[in-house]
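Listed next as structure tokens is one chain, alone, in the form predicted on its own.
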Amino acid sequence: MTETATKTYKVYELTRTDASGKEYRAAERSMEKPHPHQVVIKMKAASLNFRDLLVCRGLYGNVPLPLVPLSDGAGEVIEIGERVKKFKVGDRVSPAFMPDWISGAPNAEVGRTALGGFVDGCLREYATFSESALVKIPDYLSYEEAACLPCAAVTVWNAIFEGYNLKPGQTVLTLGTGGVSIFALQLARAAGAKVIATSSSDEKIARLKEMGAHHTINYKTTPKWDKEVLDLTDGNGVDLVVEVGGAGTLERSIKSARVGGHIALIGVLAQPESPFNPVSILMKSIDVQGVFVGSRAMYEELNRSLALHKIKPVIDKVFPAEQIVEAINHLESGKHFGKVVLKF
């Protein structure tokens, strides 16, 4: 007897999208056979990204709803299709952020497909997806860890790897201590460049100094941190900055750039302080990308990389899943360090 024997099992639906958001609720859904090339995954936890918030706030498009929330999860197979041949019954797995992006270059039917967006996520007790959707997940790593993944490191990857190619001995800028920036740090560092890291805290920077930030700048002590940037590059700037807080942070990371650099736009965390004038990208040639996450071959390419390098994602808290609003707050707080959790 298999575990989809079961009728029903429970999910988290996120009901309601305005300003207020954050209006969930628990509910069933009968549980279904997989089809000969599905997957069901017992999910164990899952993790919360910026745009988690985005979506309950009602600022992510029209969604569905009720929607199950959350594209980042992993989970243990408990059954499979009569045809799938990647996965077997036990294997440890995560689904990628977009479920039909296999590789190549991304189009408008496979961003209909994000989890959490568009479809529903990861927030419920099982899920059933397509084997072509799945990575196994490092062996060395916990449900917890691996939950932290399938957006904002796979977006990091993307971001220096695929869309830069970061060589040893450059010099690459974060902003803050959320998932994307943290999984920045150590992969950059991983990789042989040096990082700048900034913060609002000075405890947060003592953090990223014992993680191998070579530079920190506090942006609150330091308003100007653009040109705090470029004395500690003499002038030249950096080669890369991942850029997370957009319009609000987008004109000084052009000016912490080098001329020629390369600034890889992921988020939208800031509000802008004036209008952006776009004559400074000009001026440098500088090579500006849009970053949104990245395909399921990346995903193994991460995963190959963390293995080698036994990395660990930095888990600041986590939640019980039912826990879903305290979650949400505790992430909308910027009091986090890296990423927030919910377990199953």
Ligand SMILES: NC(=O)c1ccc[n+]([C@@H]2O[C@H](COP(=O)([O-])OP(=O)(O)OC[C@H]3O[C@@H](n4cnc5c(N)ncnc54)[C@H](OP(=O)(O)O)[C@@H]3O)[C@@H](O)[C@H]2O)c1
Given for the second form:
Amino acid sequence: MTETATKTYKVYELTRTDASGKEYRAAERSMEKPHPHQVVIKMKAASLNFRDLLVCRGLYGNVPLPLVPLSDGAGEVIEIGERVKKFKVGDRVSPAFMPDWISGAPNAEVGRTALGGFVDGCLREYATFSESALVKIPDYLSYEEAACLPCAAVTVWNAIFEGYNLKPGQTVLTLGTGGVSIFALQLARAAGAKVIATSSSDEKIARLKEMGAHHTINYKTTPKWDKEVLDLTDGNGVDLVVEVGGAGTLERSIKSARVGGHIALIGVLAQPESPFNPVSILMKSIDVQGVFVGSRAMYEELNRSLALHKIKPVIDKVFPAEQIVEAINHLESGKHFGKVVLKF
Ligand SMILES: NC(=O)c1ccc[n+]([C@@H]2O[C@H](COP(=O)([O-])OP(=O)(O)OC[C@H]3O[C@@H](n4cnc5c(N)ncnc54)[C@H](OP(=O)(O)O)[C@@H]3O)[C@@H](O)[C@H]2O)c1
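Previous: the form predicted on its own; requested now: the form predicted in complex with the named molecule:
Now the full complex is given, and it begins with the chain already shown.
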């Protein structure tokens, strides 16, 4: 008899979304036999993204409740449907952030399949996906490391190699030391780019330097950090900004970019101090491109590149899965450097 024929399994469900949020409960679900093209995974690890805070606070649209949270996970294949060709029992896999976005351009339909947002996500002992949603995990990565990739790392891949064509010798500006920005530093360095990285903490700045950031700026002690970026680039500005602050940093990011530079608009971490003035976008012919994670094909390309360079995600802390609230509080504190992970 197969594992799926007998078992119930544990999931964690988000039950409320509002300003105080973070109300999760453990629940049991019955295992179902996979359809012909489906794969059942025993989840081993999941990771948090800032998005998970937005979801539990009710800032991510109307998510269905109860919701199994978290887009990012990795696990082992324990059963396959009779027509599955790509995977076998024992394979190490991870689902794409939007299981229906296989390749090409996104559309509204694939956006509605985003895990842990509009459909159930990865904070569960077992999960069933269509084989087309899954990618194989590179051998040199642990489950905890692989669980860091689907949202933050794929977003960076899309931002710098799909939405932009980063070339060796170009200069990239990264903001802060969260999951997205640390992947941006690692991938930009691997591509031979120069990186200027900011942080609010001198301790974290020391780590950015160890990781190969060419220049660093403390954006708390240097609030006009855009001027410093211009000084560091002989007054020219950077080629690419990996923009995670949104309304609160966009104007300075635009000022930090060169004429004809590119802003990959990714995040919403910071609140604006004054109304946004878009004039520099036109005066400098800046290309501002919104990025929403990426396709399964991008995830596979990312994995090939990570494996080639043996890049490992930077994990700040691993919590047991049942400590979802502690883990999300840690993310919210902003004390982390890189990724916060949950382990089953
Ligand atoms: N569009 C997409 O597809 C996509 C995908 C992934 C993430 N995102 C978005 O991207 C953003 C980053 O996500 P994440 O998961 O990497 O977040 P995260 O890990 O929670 O990042 C937190 C870090 O951001 C830095 N930060 C906060 N305010 C800042 C500011 N005003 N200026 C510069 N840095 C600041 C801080 O770094 P220091 O402590 O070093 O100062 C903080 O520790 C979020 O808004 C998220 O929603 C979007």
